[in-house]
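Form predicted alone, single chain, as structure tokens, below.
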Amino acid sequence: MITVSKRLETIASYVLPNSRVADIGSDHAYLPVYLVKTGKASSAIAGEVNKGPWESAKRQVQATGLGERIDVRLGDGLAVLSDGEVDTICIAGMGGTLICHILEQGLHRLSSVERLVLQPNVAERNVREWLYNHGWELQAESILKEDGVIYEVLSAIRGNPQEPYASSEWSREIWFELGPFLWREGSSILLEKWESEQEKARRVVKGLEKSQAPEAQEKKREMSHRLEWIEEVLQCLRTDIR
């Protein structure tokens, strides 16, 4: 039985059985191999923009004897795909801004795609906002911690992008940052994430206190407001978790 990290296992949990999957930025092709081996994917495309990881992915696929079902391709983002080849796209292990750029540049490749499974390392709010603005309905989210790092995994389908943000508890912009499904779950890992965000904001405010420049003072005001908001978020989370 092939084993993968908890992060990749969580991503795989959102792929429906017998899907045709593209893993963009596949690195060693661990995810496509796992998906095919476990029956989650009937076939897979592993895309890599850099030659080194592309070669590593090819070796991994060859070593597992899955060359007929996993095609390893060298190219930029969704450019490795042709129309109608896949119904599910996974993009993981990179910044949210880059994920949005890849999706934006490859919009014309999404016509046959029914599901996006995305795992941004940072800027998760950007990904939620992109999905909303392009008609993708956020369907589920997970938050996990592995090797001291907190990850968020987002799954979206074509549908009503407004549905997950219908609650008036927070504005849509704030929901983009919090994650509506993560908020409703209210896990201890989510609490830990926002405690970390609180500490980052405090450090920024403290650092800006050393400068009297108008730009620094304006930034300090912005971060102070953010810090107040984070403290409100934490108060709600601590109440719900208890």
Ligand code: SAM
Second form
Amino acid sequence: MITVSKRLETIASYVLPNSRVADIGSDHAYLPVYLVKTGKASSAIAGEVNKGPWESAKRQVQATGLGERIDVRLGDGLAVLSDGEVDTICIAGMGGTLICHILEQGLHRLSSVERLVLQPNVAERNVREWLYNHGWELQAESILKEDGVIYEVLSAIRGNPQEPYASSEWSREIWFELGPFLWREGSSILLEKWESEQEKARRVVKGLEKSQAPEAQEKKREMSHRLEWIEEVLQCLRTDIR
Ligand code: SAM
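To test you: the structure above is the form predicted alone. What is the structure of the form predicted together with the ligand?
The next block holds the full complex; its first chain is the one shown before.
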């Protein structure tokens, strides 16, 4: 039985059986190998922009004997794909801004794609906003912790992008930050994430206190406002979790 990290397993859980999958930024090709071996993917394309990781991916595919079903391609983002080749795209283990950039640059290659499974390491809010603005309906989210790091996985389909943001409890901008499904689930890991955001904001405010520059004062006001908002978020989460 093949095993992968909890993070990759969570990503794989959003891929429907027999999908034709592209994993963009595939490094060791662990995800495509896992998807094909478990029957989640009938075929897969592993895309890599850097030669070293592309070579590792090729070696891994060769070693597992899956060369007939996994094609490892060298290229930037979705440029490795031809029209109609895949129905699912996974992009994991990079910043949310880069994920959005890859999707934006490859918009014309998304026509046959029915599902996006995205795992931004940071800037998750940008990814939710990108999905919303480009007609993708966020359908599910997971938050998990592995080796001391918290990860979020977002799964989206073509549909009604407004659907997950229908509640008027917060503005859409705030939902992009919180993650509507993560908020509804209200897990202890989400609480931990926002405690860490609080700590980061506190450190920034403390650093800004030392500066006399007018821009620093403005930034400090902004961050203090964010800190108040995070405290509100934490209060809600603590009440819900108890
Ligand atoms: N997706 C794997 C995972 O989640 O374990 C590997 C993550 S690794 C940190 C990020 C990979 O994305 C690197 O191997 C990097 O070379 C690749 N990458 C970055 N920008 C890319 C792009 N524009 N197109 C394809 N691959 C890219």
